[in-house]
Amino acid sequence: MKKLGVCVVGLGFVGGQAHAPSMNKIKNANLVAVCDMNDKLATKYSTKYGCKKYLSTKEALKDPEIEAAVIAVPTPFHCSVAMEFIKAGKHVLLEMPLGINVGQTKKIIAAAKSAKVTLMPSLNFRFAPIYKRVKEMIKKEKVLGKGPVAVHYREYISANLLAAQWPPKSWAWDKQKSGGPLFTLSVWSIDLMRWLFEADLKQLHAVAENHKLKKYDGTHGYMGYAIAEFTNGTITSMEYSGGVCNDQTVVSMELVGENTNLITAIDTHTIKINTDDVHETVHKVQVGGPKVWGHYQMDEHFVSSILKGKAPEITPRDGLIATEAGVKIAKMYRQLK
């Protein structure tokens, strides 16, 4: 069975407990090397999955075996190495957001076009159980009749944990190297709508604001909300965080359908049905490891859809139309100090 050589790059959060994961694990796909400029990091997964390491993308662009590349370095890197795998002839599946704006987003989408390589935004809530098993019940079996008008998103993440995956004075607070956090973490969600709703947007608004948490010496605290409304008619509400205590940790969302049915998806596990006939049908979602998020489910759809000459369900489009919101939401967030 012919297997697609792969390279990680970027052992942090998502490219150390994500993505080598799931690319050391799925059957098409052959975990060449992985590639950080920390040789601690490094050198502890290519330890544990047994490929070869890099300490920099010169070095990884060097190896023949290397065809594809996932890349999950800090934001404001990702045009720049994207940028050089692209130009070297290797496909590429690019955290979000693509870059720091729409003209970096624009470049890279260009470059890859230009050179023939699948460029693949990591839009991985699209593959995650939990939201697949909402959009059955929405498209197959009509919970919500003709589908929702309206949703209201939730997503709350602790201060104590943002400051531990980003600490102060990290890229990420800095909005002229990141976009700030609120347009790094937003792109997901608006692009969950899109997808569920099969509908483009048609309008965006939003409000934020920031303010410094002495607690956590550097990292700040935000509130974000947008209203968007949808192509398809439905009206959306999405609410960020990141200022929120150790224990509020919540990834919600509730879609109100016409017929008055209400399903709610809360975290990655469980789904509430509420009608007027019965008050409250509960479904739980069994899954663990990179597949919660969707992220193994994502990477082997990557490696299938190159190995067989097609293009991604996903698109370099999705991506670009999910920086443009999360820079319209960005454009409404104050300058971090």
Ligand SMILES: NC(=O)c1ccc[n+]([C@@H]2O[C@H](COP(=O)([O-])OP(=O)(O)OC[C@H]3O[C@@H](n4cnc5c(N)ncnc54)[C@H](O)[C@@H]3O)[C@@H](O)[C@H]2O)c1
Given for the second form:
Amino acid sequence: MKKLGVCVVGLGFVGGQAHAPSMNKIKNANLVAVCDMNDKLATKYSTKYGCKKYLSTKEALKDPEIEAAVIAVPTPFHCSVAMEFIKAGKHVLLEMPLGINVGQTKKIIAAAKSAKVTLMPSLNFRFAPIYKRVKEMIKKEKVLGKGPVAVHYREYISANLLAAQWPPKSWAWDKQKSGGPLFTLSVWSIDLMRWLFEADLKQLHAVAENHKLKKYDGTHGYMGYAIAEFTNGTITSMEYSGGVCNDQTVVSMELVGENTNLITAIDTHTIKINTDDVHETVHKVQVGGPKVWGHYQMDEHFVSSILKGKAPEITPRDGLIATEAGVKIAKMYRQLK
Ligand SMILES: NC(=O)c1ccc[n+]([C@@H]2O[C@H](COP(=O)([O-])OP(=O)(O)OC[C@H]3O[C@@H](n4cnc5c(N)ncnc54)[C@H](O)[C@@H]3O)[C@@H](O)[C@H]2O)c1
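So that was the form predicted alone. Now I'd like the form predicted together with the ligand, please.
Following is the full complex, with the preceding chain placed first.
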């Protein structure tokens, strides 16, 4: 079986904990190397997975065994690192947001097109088993009749969890450099709605605030509300927070059907259905590790698409639309007095 030679570049939160373990397990992927300028991380993962380690992209680019890269470096470096790999003729799975602004994003997309390499945005929510099940309930089982008329999405992440993921001096808190945490984190939910409804964004409005958390030495306790209408007529409200207390991390989605039924997806494992006839039916989604949020399945799709010579289901345009929406939401940041 032909295997695709892969290098995971950036071994922090998502590269180290989701992409590297996934690429190590995927049958038709050969995790040739890991790359991080942080020697401790590079050594840790190269030892764990028995692969080569590189401390710079320059070194990694010289390795002819590397055919594709998963780029999971901080967003401010996406453009420069992605351009290096694309220009060297490597396929790229690029973390989201694709760039820190629309200009950078379009530049990366154009470069991939002209180099004739695959560029796939890392929009993993599409592969998360809980959302795949919700889509099946809507599309195949018609649980919501003709479909959802309205959706309310809530993404609350507790401040202490975010501070552990991105310490106070991290790139993610620097709005000038990276667009800030609300920009970074809103892109997946926007794409989730487009994918669920198989429709495009028609209008999007947002308000957001941003306060420094003294408790966590300058991380941000952002709050953001976005409302959107999609071309299929569904309206949505999306609520984001990175400033809630311990144990209040929750990602939930309520979908109101044309037939009055309600589907509620709670975190990654529970789906409730309420109807006039049956008060509540609870479905459990059984999955673990990097499959929970769809990273493993997405990485596998990237690898097999390239090996089959097919365009992946997630297109650069999907990444651009989500990035544009994230820019719009984060633009509404204001500092409360
Ligand atoms: N898909 C998801 O679920 C998900 C979740 C979180 C973050 N992200 C995205 O992934 C990206 C990384 O986020 P993170 O939270 O993992 O960041 P992080 O800060 O935890 O890790 C980034 C790593 O990249 C390394 N790095 C920086 N520049 C490099 C370079 N030029 N070459 C090699 N290594 C380099 C750093 O040393 C660090 O180890 C961001 O774009 C973020 O928006 C995606």
